[in-house]
Amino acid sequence: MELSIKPIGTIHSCYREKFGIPRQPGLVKSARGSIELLPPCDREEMFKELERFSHIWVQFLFHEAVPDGWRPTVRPPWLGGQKRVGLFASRTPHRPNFLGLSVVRYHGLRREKGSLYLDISEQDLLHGTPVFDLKPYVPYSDAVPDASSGFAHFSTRKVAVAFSREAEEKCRSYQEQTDRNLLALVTEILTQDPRPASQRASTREYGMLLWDVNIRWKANGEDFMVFAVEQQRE
């Protein structure tokens, strides 16, 4: 039987590229979004009782990584990047349909000018992400507290992150500008250490965007040094 489905919603992000994308969501709690409801299901009776919880279930397509195909084996970063395991033990993108399933934090409801958006946070959601479908998150069944993680273990050591006066300054001044917390969310991004597994002891420097604004920083020995934030214009 074949079947098409086509997206319900489109995401919109801090995210503007895929390096810095925390790898779950909920990692980077200022990490905030809003999913933008297409028709048929820009509808407000469509999400009536929704607002009485706390978070949803978000299923979407992986569509930046669609060129690139899949392998039935990959390398997670959680091994180190150096060994492989089966497509279907890992969370890897390149996966035979691209899906996607992150939980995230909801927000609310709003329209702003005639379009329907469902705002959220602590999402780890690309700019432009193609929605397919929306669930509530049940805590009874969806969470299991003794389940095992196999080799995807949390680690619990955060990168320390300084600024630099002159980058410290501008994303103040962005906040004051736009009312979107960038030094918040760059220090929750860098905690988690970004880096591909392979470039861990690396001193190089990294760029990453964060709505319109290009984020670098450097290794500063165990630690990130953030150097310049730099205001894209258009």
Ligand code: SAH
The other form holds:
Amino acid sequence: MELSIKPIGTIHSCYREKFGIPRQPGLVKSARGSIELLPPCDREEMFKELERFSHIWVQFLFHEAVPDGWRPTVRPPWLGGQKRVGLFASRTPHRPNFLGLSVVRYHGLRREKGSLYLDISEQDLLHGTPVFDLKPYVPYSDAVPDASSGFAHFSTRKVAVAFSREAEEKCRSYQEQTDRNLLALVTEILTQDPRPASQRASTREYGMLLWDVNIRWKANGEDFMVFAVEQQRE
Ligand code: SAH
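Could I see the form predicted together with this ligand next, after the form predicted alone?
Next comes the full complex, this chain leading.
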């Protein structure tokens, strides 16, 4: 059967490029975003009683993975980037239909300038991601406490993150202007070491875009140092 489906919404996210996005939802609590609903799904009645749920499932398209295609096997980061597993034994964005699935925290509906938004947090989603479906997360069935997960467990390794005085001040003044807690967000992201497994020993400089701010950092021994926080001109 062939069926053509259209997005019901679009993700607005603090993550403006792929690098730096956590590997799963729930890992970075300070990540904030929303889902802008598109017609005909921009009607409040379609979300009646959803406020009873703390979390929702988001089904989406890994739209930025499409140009690179997919391969039958991949090297997941949880195996240190060394060993290959089948793509269906992984959560890689590079899949035959490029479909992703994430549980995110739900904060409620908001109508702004005529558009309807669902406010979310803890997402692992890129800004602009097309959304295909939403449904409540129901822990009595969806949470499987005795499930085993191969080697894909949460890394307990935590990197210490330091900021130069100037970088820290920029984060604070950005928060005053925008109410976005940049210091907490950057710290949570870097603590988990977003570098690819092959670059674990790298001391080069990295940049990542969060909202309209470029964050520049590098490894300093075992720790990371954020040395510049540069607001982009829009
Ligand atoms: N929880 C989802 C996603 C896991 S992969 C699932 O299991 O299906 C997570 C990675 O997807 C992130 O690190 C980010 O780099 C990437 N990603 C997020 N949104 C994307 C998009 N729209 N296009 C391509 N890659 C994306």
